[in-house]
Amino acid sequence: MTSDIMEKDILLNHATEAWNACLEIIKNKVTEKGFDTWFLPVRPLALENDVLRLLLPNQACYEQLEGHYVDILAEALTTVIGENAQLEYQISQKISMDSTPAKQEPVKPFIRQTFDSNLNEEYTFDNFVEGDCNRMSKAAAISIAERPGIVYNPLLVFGDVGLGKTHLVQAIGNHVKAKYPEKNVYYISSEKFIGQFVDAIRENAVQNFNKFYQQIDVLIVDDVQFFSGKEKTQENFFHIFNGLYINKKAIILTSDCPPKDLKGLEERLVSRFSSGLTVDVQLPDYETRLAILERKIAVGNDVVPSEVLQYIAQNVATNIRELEGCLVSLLARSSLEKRTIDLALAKEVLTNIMRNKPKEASIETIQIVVAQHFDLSIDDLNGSSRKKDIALARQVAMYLCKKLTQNSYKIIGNKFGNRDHSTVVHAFQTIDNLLKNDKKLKETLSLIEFQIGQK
């Protein structure tokens, strides 16, 4: 018995020892209300194989700390324990210092994790075409990425679809990952957060999603306006936000228009999103669209005559989307019918494009020229079949139903045998990775949208 007294004193000495100097490198880093009301409540309890327990006095220290403190209690512990530290909490409604606290369950604390960042690799400041149409853009985009959370913050692009509004915020994202390594960064689709948002509610893990959000230093969220009307994700992004800013933490956005155009959207978050910088991205003219090919080209080691991309440029000047999709579906018809690249063909795709000029095409229709490009029958699509070239084609056509439609995943899936709305996010992403690096599927897709009529 006396030696397990001994023993929890050590433990209690050591972990006191390494609380206090943790302490004392914290109180240079908050405020001294911070500070006063946070962490000197604290209690140690014990060190153990660089686990350090702490005592908290109720449950609102516990969700400070690991919702607004959490890097700089790891930067703490580092230094005074290592790298291998750890932390455990235990709550108690009552703190007294003669007295022994009533035994409770430990609080495991949301551990910062490293996590995919969802961003292209492709998508970098070197590789984005500059132009009058982008370059405040781009130059506020540079700023941020070199000073993330002090300058311009929050970050609103706003412009139409297909103008590069993506690929210049995937950029920031990119160049802060290269420079700040420790930093978290995460993009993310507004449908997406919303799926993720209605996954929480549902298995009644709110409190770890905006956990999980808070220990974010640079976020990056796509197309805001589709908040639009979805009172409880904006009420959750709302909090989340102000989380972030307060801390400092790098918010950037896009939107296809200015904040006070956005629709159904709740004004404090519409003040929120106008609180920072605001800038848009417009179409490109046709020195623009002339360098954006002749790069395009260039990344792709494709030979292309001089004059084919000029008529390109001068005869697609409606996005920098529909200017590459031009550009794919030449290279792709070239490829699958065995022509050389010239004027002529050039001719014949782009009449072809304009004379199809893309309306939505149905979840139907794309089912039906996808089982026929991969001589498969809608009963094969919809099946449970697991076969690979049958998994291939579903996994093609669910990306194609959420590429060129505005239907929902949800939606898509219950066209597919009425599977759940994952399994069309996993298709989706599945088949965007391999577009990365594979040249033959990027081509079949291009012939299949042009089957379609979206080409």
Ligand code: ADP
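Numbering follows the first chain given and starts at 1. Predicted model, so just to flag it, every value in this text is computed and none were measured. In this text, rigid core is short for the largest set of C-alphas that superpose within 1.5 Å between two forms. First, how it differs from the form predicted in complex with the ligand.
Once both forms are overlaid on the rigid core, the distance between the two CA positions of G82 between these two forms is 2 angstroms or more. With the core held fixed, the Cα of S384 is displaced between these two forms by 2 Å or more. The two forms, fitted on the rigid core, differ between these two forms by less than 2 Å at the CA of V270.
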Given for the second form:
Amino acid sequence: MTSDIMEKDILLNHATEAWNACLEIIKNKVTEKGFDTWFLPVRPLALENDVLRLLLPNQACYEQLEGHYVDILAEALTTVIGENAQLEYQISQKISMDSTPAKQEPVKPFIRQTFDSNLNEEYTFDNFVEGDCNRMSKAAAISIAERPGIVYNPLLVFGDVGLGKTHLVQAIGNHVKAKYPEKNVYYISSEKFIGQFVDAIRENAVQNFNKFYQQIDVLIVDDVQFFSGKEKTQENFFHIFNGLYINKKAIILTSDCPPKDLKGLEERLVSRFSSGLTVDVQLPDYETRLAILERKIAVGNDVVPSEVLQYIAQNVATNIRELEGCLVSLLARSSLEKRTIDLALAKEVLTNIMRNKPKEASIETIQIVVAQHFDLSIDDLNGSSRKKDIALARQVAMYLCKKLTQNSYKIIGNKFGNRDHSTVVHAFQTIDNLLKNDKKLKETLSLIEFQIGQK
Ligand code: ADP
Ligand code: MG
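And the form predicted in complex with the ligand, for comparison with the form predicted on its own?
Okay, now the whole complex, with that chain kicking things off.
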């Protein structure tokens, strides 16, 4: 990590030095106004292997530099960096949305333009450990990465938090970028998408927003469940989706539940989402958890005895993010306190992590408190009565179980008289909606939550 950051700093320092030297040359060759408008706002990002990467504030700046100033720029770069100097442009994302989409073809071979994909390069197929829990998903992801837009379109990957959805879909993006550098890959979380769309409405730029999305070859939208209840966003996304789909562009989505449980999403959108291939990622078994830990260790120089890895794999069975977290804590403790990594240290670290975890309420506690509050019995809550007050109490209890515990909809459903998980999803959505306007219910819930916290 630290060496990565240091390396980035060095690249940035080189870039700043080189760019400042270029500016000194350019200053004497262009008008003051041109210099202030088009050159001063440019930020150097990195200089590596004679390629200088620049961040431009907007598309207009790109067009000016490439259209009017390219020769002056080229000369300055050759003088400062050398004959092999190359330039890569990156256009600041927020602002590039306000203008025409970035062009793919460089006007001069001298200039290459990049498209900021929002991807984390560390998420690859190579370091995505395969097990029964994700074999299908990984195979589908690789097929798509090899032939984006042609096979399995759209792909929807679903599963609980921390099980590798983001890793897998970003691996598709990274693979496509490596194999097809000319393709525009774009990763975005649904929350960011909503934010961008709201900005676009405010700035009267929805048309440009949509144009931006239509130039994408591989669109990855993470956690689409957050589109729930956002009708305008959904409608707009529906059109973006259709445009891309018709043009055989790849669409890759993730969600925390299967499509049929995506409540608060328009039916036509859900049906589009599940019109291609739907796959899931599950909790890895012990062997896969161990393999994941071994893989993480193999990347660094740390030596961790296998009994320690086995111990962690055995005791951390919540999700992969937590599994990684334990390993990181273990390595940190050993390095800070200069202690050998052994079973004793691993036990200490794990106990510590467990102790510091905010105590999670159990489903049983929530049921007891809710039943008491509504003056009902546990059997009432878990039974099949549809009486209004009982049904409401049941939905409140389910809502709180989802909100306050890590349990899946399925497990919660089981604990409420073996109900289907879709009943829990529905209860959650219902209460969530009611809470938007019902002040009294809001107060009731906060009182119950307080009482749960006291238990
Ligand atoms: P999700 O998006 O499903 O919440 P993430 O993709 O963020 O989960 O995964 C959580 C962490 O676990 C990430 O650091 C990721 O690299 C790691 N991880 C998940 N699945 C695997 C796997 N199969 N092999 C290696 N690392 C994994
Ligand atoms: Mg994720």
